[in-house]
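Starting off, we have a lone chain in the form predicted alone, written out as structure tokens.
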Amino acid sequence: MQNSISEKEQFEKIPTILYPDADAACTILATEIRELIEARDAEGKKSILGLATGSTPTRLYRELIRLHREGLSFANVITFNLDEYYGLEPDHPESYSRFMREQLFDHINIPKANTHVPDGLVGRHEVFEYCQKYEQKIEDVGGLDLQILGIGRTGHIGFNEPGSSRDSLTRLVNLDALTRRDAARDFLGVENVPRYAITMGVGTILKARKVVLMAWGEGKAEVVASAIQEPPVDSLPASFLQGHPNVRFLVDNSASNALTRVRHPWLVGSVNWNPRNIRKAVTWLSGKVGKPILKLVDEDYSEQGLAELLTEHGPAYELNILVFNDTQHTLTGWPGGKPHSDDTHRPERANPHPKRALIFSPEPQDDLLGLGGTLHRLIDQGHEVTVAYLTSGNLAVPDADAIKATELILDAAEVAGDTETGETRFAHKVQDQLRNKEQFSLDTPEIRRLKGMIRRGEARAACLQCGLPIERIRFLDLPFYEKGRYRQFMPTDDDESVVATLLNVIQPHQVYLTGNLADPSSVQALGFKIVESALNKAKASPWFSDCFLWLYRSADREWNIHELDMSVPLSPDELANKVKGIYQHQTQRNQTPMAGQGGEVWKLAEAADREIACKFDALGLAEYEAIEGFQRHQ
């Protein structure tokens, strides 16, 4: 029997629990796993766990390791992993066998014989029989007590891509193009991502006595909502979980954003009609009925489930005026504040002028994608702008670009007639390391240093395109990134210290940052947490009370109109200049996860800015070429 649901959950076909963040959810789930293990131990039985890989469960595994250090034994636990890339050796840096050892197995007392990860090297003619035996091993130990899942952006669970049937069992599968693009950074390019994988089937997963799916970050919001609220279909394998008698989803606030109870709460019950919710409802209504805000009438509200809002804050005419004015007041061509003017209804203060603006970019290019036009505006209007790159971004540079850079160094030395320099020796050393580098092996410190230099050069060129002098650029090279790799970053106090030092030097009146809604394991989310922590500790500083914090977004995920506190229109020339700036990041044209979703990354950024302008136009406000949006962070 599924758990009973509340009025607000009436459209949800799977019990779903919302948590403030992934850590809170993982703490609860780890405790549940501990109780299962202890109960089975008391019965003299083994605990049978189905485990997932990828970025989603890493926090859960860290919590299980912590519980083990406090005394939890895994000696009587048997595990079966969902999947493995086909063709990868167990020690390959991106194999799931290695992932499980590094993330969990090497840190707990589970017997090696009790762990099972599909073999990615089994011969092609033996795969079918191997998969049958994998199924039989699960049945021989009594079946899975608990299956842990993540969810991919295609809706896959395990590697059950769209088209997988409800009854599918362990098998070899073709990986979806989007799944491969999402893994591109781990493999240093989509061309290196395996095309096949061995995965448990949907039917295998549904045999587990209990299933828990975890989802973090706004990038999972749409697929999570579809899996929970839409009818089960082959094109969305996670939706088949609706038929399981003991399943639940654990999602953080960001991943819940597309659920009806979050996105459209007025459709499932009473609402606290604060200013943000009023604006959210009215702008939604405008789009729903296809009318500008000022043309909405009482019947529109009543017929679309907003009778309560109309009753409490109507009539429609007054609501329309209120929301139209609130939305209009977010628009400003002066993101740093307009000096010597009435700032009563402006998002930024007129004074002081000029302001010190500090823009944090998690990786090079994030800044241009999210606020390239605003950056140019701030500079043109006389503000003291500093761009701080939290990380070097060297992990996203393909080897081919590094080789090209070494050739350039050597050619320049030959032209100068001085081929025996420190620079040429460094270039030769990197060339040798690249030639002898095994496929997919980790970069040496020298290779990473060169790749970081490449990203620095691109960042400088991009900032110059936007009018920012090179001396106003800061490359922080935070240690968590330089010492780590994707999915295995571990920030420390040293990272926060670097950011705190810069804040105290700049003492900004404005801080721009991003990553608050990203997957918690991403560079963007980790960077946000580091900056936020440093800012929280700076609250006692005199400058902090006069500092506004502005959130910006990546190009693949724009704000909804009701979320905006500042909207900066861009002219055609300003938009074109932004695109030219993004274009300077040449190594990222095919490496950014957004690339491939219908166009190059600069085209996606351009389209996103145009889209938000179209939304304003549809509401009946002024028509602009493009708009960059920001939310005030309290």
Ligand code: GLP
Second form
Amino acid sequence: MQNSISEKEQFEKIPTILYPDADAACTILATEIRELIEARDAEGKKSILGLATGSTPTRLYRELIRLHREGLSFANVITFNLDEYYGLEPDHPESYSRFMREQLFDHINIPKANTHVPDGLVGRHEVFEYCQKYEQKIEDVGGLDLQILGIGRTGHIGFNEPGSSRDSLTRLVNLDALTRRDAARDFLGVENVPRYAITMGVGTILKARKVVLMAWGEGKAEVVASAIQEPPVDSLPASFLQGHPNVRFLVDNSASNALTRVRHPWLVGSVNWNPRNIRKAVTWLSGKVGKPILKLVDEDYSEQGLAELLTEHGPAYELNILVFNDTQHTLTGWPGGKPHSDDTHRPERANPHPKRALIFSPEPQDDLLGLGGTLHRLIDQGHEVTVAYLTSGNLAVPDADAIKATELILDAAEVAGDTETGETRFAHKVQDQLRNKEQFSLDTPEIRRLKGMIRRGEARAACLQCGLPIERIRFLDLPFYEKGRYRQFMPTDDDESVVATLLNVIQPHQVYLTGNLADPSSVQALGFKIVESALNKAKASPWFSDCFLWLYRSADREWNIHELDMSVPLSPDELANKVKGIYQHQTQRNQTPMAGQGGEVWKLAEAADREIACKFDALGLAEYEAIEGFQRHQ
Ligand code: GLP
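Mind sharing the form predicted together with the named molecule? What's above is the form predicted alone.
Below is the whole assembly, all chains and molecules, this chain first.
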């Protein structure tokens, strides 16, 4: 799937290769590393690798471990890690030292003495000298043959936050507020995220003979595009890689979304003018020149680089009408199809009615954020709706809420006059465990059960708010989540079989799912993959041929109008009701990574739905209060 570098990439100042997904990219990079190690071995030399942490390289490390099991030896490999949180013990669950052992070193034959991760515990007074020595050690072994990088949403590489200079070397740095918020989930709260880190400098990285940066998921798309396409600036340290003689970016489809060749391909070269691309270009043009679709004229097209489209499908009048109607036809107040009506231009079929709709929510609350209004509509219109929560979401419940719940159990027991019950013993046990829990240690199974129950209660209250009877809720508690922690989940066939069983029981006419563009290690992306592969296996079942799959998005993922196949308008009351539903997820108010980026999560959901409505309005379509968007998944 490697695209060769051509004039198409004229906007790109760093060679960038697009892959269908992270696994495909990592397989190729791991092979390249194997070849490097083998070539160096043959010369009797060591291979010097610069390594990164975070969720981005985990797939690469899995692949390297696989290659090791097939015979690749790491005995002559020396590694230097980019960075480490300052103040963390090497055994702390979030320390990069531990991460490297768990994700790679413990599974390959690399001598421990050959691995280097900056020491987060070195004293303040020794830090300067320590960092100089780290640099020196890299020099002493002949410099890095290859440096692997991820990228943070601030554009940082290693922990070189905005403001880092091109020449910076290994040093102690302050962490940016956004970086700390992004790490908040791993550290169970932003207040626990260290404020400082030791990191190799931009200059250290640029000295490597080869640099490969990987980026997955839509969340990285904007920063990746800026690093590749904008002039290098210290407010975006990754952009300094533009000056490197042997650098490459590997991105998956969703992380490439903001590159000009993907976002505005007509500015880069010839385009296949299929209906989706036509909609994309015309809605973009409308925004660009600030006119509603039906007022666009030939000159608008030709002056903005769309002459080819005009020649192939023009004149403007024809194109305008085509896109206006296509976009108009996505709008429906009947997400389950309108019975007894002509459905030629409707996103959903009129029949059968009612339909069995199955909504998969990766964690409790994703459903409400993405389709709380549509859920309400479906129920009102008589469809048989089931909401299935793939995971319990227990990792995102603060301890304080668990303590409150235990107190409630004990109070209820007292009211009932029976304080020696199984429930009270459970509550006391959880209280003891919480009291003895070390900071950042994993919750016990009992605490996780209780936290899961808290989220079940919230999910039920939220669904009730949307009119869904609680017996229509399924809590699947997929095992990958119960056994794992953020960024380190490992789904197995057991997860898929839970989903497959449910699909066969419900035999839905509609399935709603989300997470297709998310960071591949997120719960949302893993949930998507699990559901998708269960659906793939169901393809032979008779119900499948009569089933529409609809993709929805959480509040932090913006829709572009051309991407929509179904747009469900919400009235002010429906929007308010959705917000009330989201509000029932009380433990989540400050937990999601989105929270803190401008308010609580319900505000973001409200703003996202209003934003879609504004986009329709600006295109010259009807003006609604808010809209929830969906894309048909083939
Ligand atoms: C941290 C690390 C970086 C990493 C970034 C992105 O800040 N210091 O090296 O690239 O996170 O993390 P992730 O790969 O989890 O998205």
